[in-house]
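Here's a solo chain for you in structure tokens, the form predicted on its own.
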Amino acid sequence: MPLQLIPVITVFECSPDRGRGLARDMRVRWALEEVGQPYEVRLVSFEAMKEPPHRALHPFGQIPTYQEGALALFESGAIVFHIAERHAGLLPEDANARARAITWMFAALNTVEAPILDLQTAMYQEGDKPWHEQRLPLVKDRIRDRLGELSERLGNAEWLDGAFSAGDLMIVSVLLRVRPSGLLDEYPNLSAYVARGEARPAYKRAFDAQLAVFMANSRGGE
């Protein structure tokens, strides 16, 4: 039997989310915990992210990256997809259900997350612009459009399409990023859906692991 390689993921040395689980390495951690795959982390500073060694792994100088032997991947969605394909537990065995779960992964990143990222840009990078106050309500309304459609589709179901899948993992991860704005509270079924994701033991293990990194490095900087 060939020796199983332990994947290595890169994470923020000091995450800007202050350990709240919003950084994209959290999605990868969660997926690895769901499938029971041990992993190692390599801490990367903001400066090191832009240096040639890291850009060789991630051409855009971001995190996370994933290394497994000769394989190097970037982009959280692609990494989670790779994990889900290689291990049981995140994609259904039925071919049609599997295809639908993958569709939800793409929807999370392409359809749901896009307006949420616009809000973060508007709030944290454009607050001093003269058009900020006029633009912000428009951005929030675009998020409400997406959340309303997602809320209607989920209805009273526990997960989006039967059992929990990588699609739910990605959607929940994206929705966590909008929760600080208060917009998620307007959709009780989505709030409960996110809470179910957070209650999963694998999520808790992943959250505790990334929080421990932040706490250790915060104390080191005091």
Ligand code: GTB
Given for the second form:
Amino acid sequence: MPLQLIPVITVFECSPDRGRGLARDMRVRWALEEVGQPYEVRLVSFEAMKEPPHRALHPFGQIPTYQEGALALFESGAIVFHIAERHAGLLPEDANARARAITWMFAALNTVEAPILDLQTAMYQEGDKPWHEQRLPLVKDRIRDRLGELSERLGNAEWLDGAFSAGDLMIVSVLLRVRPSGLLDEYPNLSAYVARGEARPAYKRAFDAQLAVFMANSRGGE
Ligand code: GTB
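Take the protein just shown as the form predicted on its own and give its structure as the form predicted together with this ligand.
Expanding to the full complex; the earlier chain stays at the top.
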């Protein structure tokens, strides 16, 4: 019988999102919970992230990383894809449906997350720039364009392409990052879609686990 390897992922020792599940370890935790794969976490401080031992795992000095025996991965999308490929439950058996689910994973990272990250940059790193007030509406409108298109495609469906897949997991994870801005609320079907993701037992287990790390390492969550 093959030895069962328990994967180890790295996560923020004290997440700047204060346990709201917005850091990128959340999507990896969620995928592991969906497929029923137990895992361990290793907490990393901002300082340790930039030190050579962590950079050997992650060239950009970030979280999450994923180790499984001799295999070391970085990039949340690649990690979720690896989990989805190795376990049943996140990618359809049918080859074409599988390819479409993988397409949604790429769409989440390349097409939907990109303008959302622009907004985070605009809000947290460019707030003091003289052009900030002029740029912000443009950045928000680019997000609205993407959300509108996604909303149109989803329509009244439960998930993007049949059964829940790694594609939905990634799209929901990305949409959660824009929700604090209020923009998601402008698209009721997308809000409901995200809520369906959050209602999944695997999501809840993953969320509770990352919150527990924050509470334990933030002097009572202050
Ligand atoms: N493309 C990579 C991936 O998908 O894995 C991006 C990884 C990444 O950006 N990791 C972030 C990190 O390590 C954590 S998730 N940052 C530390 C650094 O770069 O020095 C990003 C994040 C941070 C904070 C919040 N928040 O407070 O809400 C949300 C998301």
